[in-house]
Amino acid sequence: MIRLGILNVTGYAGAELARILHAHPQVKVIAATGRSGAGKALGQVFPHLAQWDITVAQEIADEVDVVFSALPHGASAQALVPFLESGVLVIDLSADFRLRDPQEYAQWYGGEHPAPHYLGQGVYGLPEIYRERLKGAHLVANPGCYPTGALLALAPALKEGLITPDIIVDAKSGVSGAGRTVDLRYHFSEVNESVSAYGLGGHRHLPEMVQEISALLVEGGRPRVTFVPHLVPMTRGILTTCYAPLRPGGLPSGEAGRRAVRDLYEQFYQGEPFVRICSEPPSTKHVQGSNMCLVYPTVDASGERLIVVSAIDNLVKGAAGQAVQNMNILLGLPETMGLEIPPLFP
């Protein structure tokens, strides 16, 4: 049996990492660490994950294979650096070792990087561009939620060459992206029946989404993206829709275009365990739960822009049920072991 410590499992990220793990048949949580539950049951904490006979604590002290963070940048860093030191694989689900440039690093998250001295060595932990590089890390940088719709929406027409590399991403997400912070802002009766813009100026997964999708530019270059993410008054799912300028002549005109782009698609998608190729534009009720991403590809309706809509639940394929499916690769496990969780609906 494999042994897992989690350091911040009692953020909704790392309760989310607690239930998954809890049917996954080759592993066992044995540790798990939280500032604001330590010294208590994590049934205590969290009534729905009773099943667990973990205390909280503050800090990992049994020894582990494998270990995930869910801490907030910079502490998640500073907290894994003896884990790395002592060869125990590393899963972390801040945003430490996502961006490859320590200076970008300091410039979007208000401080020098804890462990400089790492970033590079991690993988970007999205099996579906990455797999193979996946397979033997010591070190993941799990993706950001918004990222991973966007990029997963994005990759086979940055791949083909079929967009020109100026995009727009719009995004809604639930309010558990802000994790479990008291803030004003997330408050039900702030919330509720209403939708705001945010992070217009700059938000933190920018950056990230530029580097990975300068990344898979065909003919490379640094990409211009407008990223506007919003906040609705739901718990859990991100809908994502991106919008970039068709090349000229790489499609078939009309209806001929929208099917040539989704042939294009889910060949690019083809064997993908939780990426699915839909019909008709996907709701965030059709993956709560689950580690699906829906995808729909479309030409609008002048025949010059491509459209993608992608749904994806943000604390499950946005953050640890990716997180446990780059486990399983890193294993050599079954990549879909303990993810075959079907999403609930309504």
Second form
There are 4 protein chains.
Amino acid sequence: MIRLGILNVTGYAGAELARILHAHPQVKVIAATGRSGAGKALGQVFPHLAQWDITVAQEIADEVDVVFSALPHGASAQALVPFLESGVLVIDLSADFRLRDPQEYAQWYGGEHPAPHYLGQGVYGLPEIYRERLKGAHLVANPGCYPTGALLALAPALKEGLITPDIIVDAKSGVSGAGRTVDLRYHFSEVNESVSAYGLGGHRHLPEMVQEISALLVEGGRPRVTFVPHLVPMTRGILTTCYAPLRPGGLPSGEAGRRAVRDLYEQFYQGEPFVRICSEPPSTKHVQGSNMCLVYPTVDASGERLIVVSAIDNLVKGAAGQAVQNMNILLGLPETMGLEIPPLFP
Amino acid sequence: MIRLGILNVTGYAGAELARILHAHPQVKVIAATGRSGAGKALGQVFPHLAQWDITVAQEIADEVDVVFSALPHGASAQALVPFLESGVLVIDLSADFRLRDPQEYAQWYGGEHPAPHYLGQGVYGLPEIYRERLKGAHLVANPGCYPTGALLALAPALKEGLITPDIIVDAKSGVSGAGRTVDLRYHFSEVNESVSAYGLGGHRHLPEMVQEISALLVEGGRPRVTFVPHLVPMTRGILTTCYAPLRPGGLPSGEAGRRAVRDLYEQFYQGEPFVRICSEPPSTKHVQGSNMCLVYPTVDASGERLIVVSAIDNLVKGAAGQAVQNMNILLGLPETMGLEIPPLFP
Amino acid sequence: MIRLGILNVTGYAGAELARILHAHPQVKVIAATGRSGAGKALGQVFPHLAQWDITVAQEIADEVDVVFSALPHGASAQALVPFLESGVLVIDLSADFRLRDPQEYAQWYGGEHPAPHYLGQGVYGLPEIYRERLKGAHLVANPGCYPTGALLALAPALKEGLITPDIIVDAKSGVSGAGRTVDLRYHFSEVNESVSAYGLGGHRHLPEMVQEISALLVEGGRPRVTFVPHLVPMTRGILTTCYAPLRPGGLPSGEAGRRAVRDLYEQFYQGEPFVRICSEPPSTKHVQGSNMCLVYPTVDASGERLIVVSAIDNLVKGAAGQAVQNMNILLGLPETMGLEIPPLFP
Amino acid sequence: MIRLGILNVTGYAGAELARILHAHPQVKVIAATGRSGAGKALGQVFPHLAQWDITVAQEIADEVDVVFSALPHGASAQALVPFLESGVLVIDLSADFRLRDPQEYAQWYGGEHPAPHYLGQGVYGLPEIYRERLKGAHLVANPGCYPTGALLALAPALKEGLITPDIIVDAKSGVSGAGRTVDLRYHFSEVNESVSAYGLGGHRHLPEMVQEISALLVEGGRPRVTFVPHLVPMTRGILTTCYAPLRPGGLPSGEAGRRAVRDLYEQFYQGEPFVRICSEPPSTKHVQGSNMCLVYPTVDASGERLIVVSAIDNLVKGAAGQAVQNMNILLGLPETMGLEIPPLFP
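Now the other one: the form predicted in complex with another copy of the chain, given that the block above is the form predicted on its own.
Starting with the chain above, the whole complex follows.
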């Protein structure tokens, strides 16, 4: 059995790691820390995990092969440095190793990067794009939930040069994306029966999207990306609607164009275990609790604009599930191991 | 007292008309028909209206001064012709008199228009734009819920020439927008905890938006409009997020540009009783049950794109409330009469 | 105009008072305090009240005729004493003047009563039971939300001696009943899609129910009351299901017995503007935003047990609406003034 | 591999069977029928099951070892007779083999039983009570969702003679309990933000409860059971609150009594893999998607009444999960095989 540690199991992403890893046949979580709740049984913090005999620890004392961090940014890099130095495989669910430019990091995350010398070593953990690089990696920067939804929706169009990079990402997220933070904004009575936009002045996932979209651009250059996240009254799920101008002349008109786009997407994701191209716009509920990403690409009525809708579970493909997928790749295990959980519906 | 009739009080828009008109001091609903439920007391169909002594009728038998129709398109125009011919003021909540081009109507609504000779007489009932024309009108085409949210968000930018008309309208609606139709798509277990896009192949509110955006364009021409509606797990409310390129050179950069846009919007809607410009992105819950439209205009991080977010209650400003506002205008009553209902929060 | 003050307008009950009083034709709120938010415009705290020009104050400086307190218990009585001493009419939405026994108060509310000498002066503000006493009152103890739902369900059966006082009250409340308190228990992601019981060791509304049920018992004695409140994933509303043994021999069997119980309830509440006996079990949504209480009494299959279901909006009939109803009584105004707001449905 | 068939996979219980059995290592579903949707891929009916290559069939043509029926009552028994006659193991999720008295069946299910000669062969599939009998069974009557929640809450108290059998069962169910039936009552806009009681005139799960409670009574006799189900605005989950008088003198008073009750419950369910006694009242969300039943027994403030709260997922322990648990028992497999799915939280 491969020995795992989880830093900060007491948030939603950490608990979701625990849920998924519990069913994984080749690994064993031997230590899990929590910012609050150290000393408690995990089942006291999360009754749904009560069957699992684990105590929340102050720190990871025993030797582990892989460590996951679900700590907040800043704290995460700091806590991970000793593991990196002793050769433990590291999968960081925080944003600390996602942006490759330390100045960008400082601008968006408010402070100098705690371990800039490791920035170059992190591999951005989107397996559908970076699988080969991930195979030999020691440090995985697990993508943000919004970038995961947006990049999986846009990657085929970008890599195949279907669109000009003038992109709008309009995302709708469930409330669990905000974490377990206690705040009036996430009070049931305030958020239920309500939709709102936020982060219009600049959300931290925007530079991450821009960095990764740039990397996918066939002709280089810097994309123009507008990103507006929205909070919707549900617990899990992100629906991402992306808009971009089609390059002129690239597609037949009408239904044939739509078919061509769909074929292109199906080819791009051929064989991917966790991406499925849909013939109808997807619902977030169809991926609830699973690592799947559903993608629906189409062309608008004018024939000039690509629209792509993707659906993920923000805590699974947008966080813990993708982290386990990355772990499987790092360890040379079958990529779907422990992740063949069907969605919970209805 | 002014005598009113309601055609099809047994849907959500009809019931909302009843709720609002009940509190209006100058009018009295003397007849209300229902497709189902004729002969029943209104309170049997809608227990929340039980205190109101009205029986659902087969037809409007008595003389009325104003008739509201909440019938489906097609049936609505047919039922309204006799009233139009006898000089009764007509406010049509269906789509029948919104599109001025009978061919567009036939294309989008599947069939010839039942009363094309009246098409030219309808005034599009968006008071913030067409108040003067509405004052002498006999036939009001009450706007669709999505167009109301989009047009109030875009009108100032269009009329002031702030943007080029290459517009994306990404709207998020509560389930009541689909009406009281019994369908698996609106089954609680299917739609709860789920967000999805629909109508990507072309929603009927798109030609209505295009027609009205065209009318607002300072330089004429035909706008390019992409419209994607989304279903979110709540009962009431539409949040509309609009995107359009700013004309180059029109605005100072950064915060000053945002401030300039807000000033322009505040000036445009100065004195409007039912539009408020917000300094924070609005929540649909802040207008629940009321006729208000909240509008938040801003500029994205690149400084090149306008983003406007608007929030309405789809059944009030998006349907019955706006219809009553139009009635007040037609009758020369104070525009806010009966509509000064504060939103229900939380 | 009658001059009103509101203590603590910045919680849900206070905001609901503001919403209702805004539409009342005979009163004017001239001062409203807030524990947080003093100095802010009310619309900054509650955007849905932005149209109302009022600033949250530190204290009520000007002379008022009536003061409402939506302060927490303890603080409420303390703040109200000066008003009581200067003869201002006082309506207290807190629990401070509900229990008539200071020892009970100390036991359940953890501390000596701040103004025990006023305990005898408070009238329990359930107009359907205590209307006559309320007419001359100076101090109204506005009932708790759970007791309101339970007492209106049980009063006819108790006063008419239909049941033996061995009562179970199983109540289901929306989350707004917990107030605007920021707490992990009310975090959207924790409470959505979940039902739970709480307060099984003894909820503060239990002694209030026992006191008032005792007062309604025709034969005296002390009732046995078991009360279990439940939290359900909705914002507003309390559904209360009450169970009690029917006195033997009191009723015909079968449908005739059910009919007799319903007749008894209809007679008891004859003419009450805010109680309606239903022929079907009510839904909380049918009273959303209104001061109505719907009551459905029936007999179980065995013929030996009375079941009564009641539905109220916890913030209206369960708090602010009932407080305004009490104010109308105190002031000799028509009892329904400002309260004829139809429920918001759907 | 053991070969399975599912009758009516296209409802919620059938789909849930598919979800659970998909992950079971020892069985393979080789045929699944659907009332609607025959000929379609399962993934067209339920996109969340798209990864599973199965076509909805008209009937089960191939040989199977076990058949599950998720057909409606009446149709279920009819369809199962041929399988029973050919010696296939049958697990019936419908009500057809639950009531042992054909007259009771006729009274509650409106019609003669289609296969009364098999009534005596069915074993009521509540493993915690009937495990030994299930071991040799050929026909399992899988319990109803409400009886499962109520019986697991009450069994220890009944079998140990702790209470007198004068029982109230107040249950709160998510909407999926009503199945995938399209009906205005389950329309999102009608049921969201609303709680209501139903079935007060007699719900079909009442005679099932009475039959099974009678069987558990130590002293025999017929219990008096009042059962009121409620619909709450969530998709999955049943919270059941049970009330019954404690036999006098059986327990120490106060906290010691509560402790004694909890000990008794813990002993009773010692070693049960799917029942856990909680020290806090449970939330339905803590069992979402899992086969667990959480039970919280306590004594009310008077010391005279037992209160027990249980939480299950109505589609898992209340239907498909319990059916798989029963299958494991019938087949001699480890009882938890395929069912060790942690709940989905949040």
